[in-house]
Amino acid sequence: MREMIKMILVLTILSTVSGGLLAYVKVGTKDRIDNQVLQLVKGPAIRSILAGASNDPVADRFTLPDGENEIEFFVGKFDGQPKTVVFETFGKGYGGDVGLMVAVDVTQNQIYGVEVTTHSETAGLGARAKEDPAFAAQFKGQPLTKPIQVSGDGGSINALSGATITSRAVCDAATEATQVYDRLKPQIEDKLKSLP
């Protein structure tokens, strides 16, 4: 019995120390990881969507609360005026979540462009959502007033051949973006007015 108590005590101490070290490492590296994701994943997608912007949209950003979450918005200026906001939403794909950067044209109330950032989709099938510019181009000009769907579901987006689930995930993420924008539109407009 004494040996068992000793083993339990040793395991408890080891577990506590290990858990504390993992928490310390997570907190200590969070800012560096966030910066790497911004520079290597989100940044290239944002700059690709907003090619021709007169500012650095990755540098011009703000966050707004949305329920329990905080959403980071990146501002694209054209001719010195803020015209677009870009933010990330997610849809459920075949292999997991599909991250989508969505640019909203605030002057026209429509989608300015989209680009897939992260996914776990099948190579050669669903992965084409990130690689195929013709697929992403279909989202440009989509209105914010109705759900964005693939043509098989009554929408106007042609699904990728052999990757309908991934195509639906991208459409769901774009639809989620229109809903987020609609909810936060007054706060977004206030932030845009206060930008230099």
Second form
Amino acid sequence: MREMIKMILVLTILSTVSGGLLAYVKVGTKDRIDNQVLQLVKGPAIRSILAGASNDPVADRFTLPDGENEIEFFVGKFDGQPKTVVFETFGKGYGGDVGLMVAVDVTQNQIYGVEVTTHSETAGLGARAKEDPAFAAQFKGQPLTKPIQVSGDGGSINALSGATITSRAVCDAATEATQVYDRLKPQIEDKLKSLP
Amino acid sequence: MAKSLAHEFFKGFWEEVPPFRLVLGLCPVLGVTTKIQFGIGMGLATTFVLVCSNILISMLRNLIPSKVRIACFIIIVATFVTVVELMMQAFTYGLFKQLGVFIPLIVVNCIVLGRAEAFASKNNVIMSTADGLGIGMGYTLALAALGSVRELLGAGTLTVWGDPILNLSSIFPGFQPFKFMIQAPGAFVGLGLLLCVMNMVGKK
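Could I have the structure of this protein in the form predicted in complex with its partner chain, to go alongside the form predicted on its own above?
Below is the whole assembly, all chains and molecules, this chain first.
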């Protein structure tokens, strides 16, 4: 009996201390990790969509609450005018969530450009969604009013051959982005006006 | 039979170098050694976990009931692996992305658990630290050695943190990279050849 209590006690204490330590490290590194992801994953994607912007979109950003989530918006100015907002949405891919940076053109109410950020799709098949610029280019100019779909589902996006699930995931993420934009449009416009 | 501190430290470099002599921990050895810097990064991450878990386990060795010792070791090892994972994400994000799933897999690396069970749970803190450090550095060197052989033959270069320190095609004009070496079968062949050389040299 004594031995049993000792075993339970040791395991409990060890797990508790370990949990505490991990929570501490997690909180301590959170800002740095977010910053690294911003610099090395999101930043390059945003800059490549907004090539030619007159500001640094990574620096001009704001967050808005959307239901329970917080969404981070990056502002792209062209000739000094805030013309696009960029934010990240996710679709269910073949190997997990596919992250998509979507730039919305606020003056013309259409998609300005997209780029895949994080994914775990199969190399050579689904991973081409990130690597093949022609695939992402199809999203440019898509209207925000209707769902964005691959051509097999009645939309106008040509799916990557051999990667239908990934192509659908990217379309889902883009559609999600149009819905988020629709929901938050008044707040986004307020924020854009208050920008220096 | 108490052996000297220096013996416990240096045995990891030749006598008991993990992937070659003990033939343990082969999964990352074969998986990440396409470039020398991945080998070094993986080796250092493993060394950190090995030293920390060895120290803690040898400190707690008289408190841990023997019936649940494996569970306790795994908790300790997994904690340090998660710490390494978070630290790498925070400070060396690029390397973390490249090593990918192999970092969390250090938890099940049999070298770490093997040293905990075979050494740290029976020896004092100083000896266990020397053991962890020696085995860890031996492991790092082994990964770096295999990584450099594969990178040199497979890509023709040796690159450490973005700086090419050696380029074969500039020494031997007309050198063609031997692509086979950076693919998975090349890992087995490279490991086998290094093992063979070590056995030849070590043979008395």
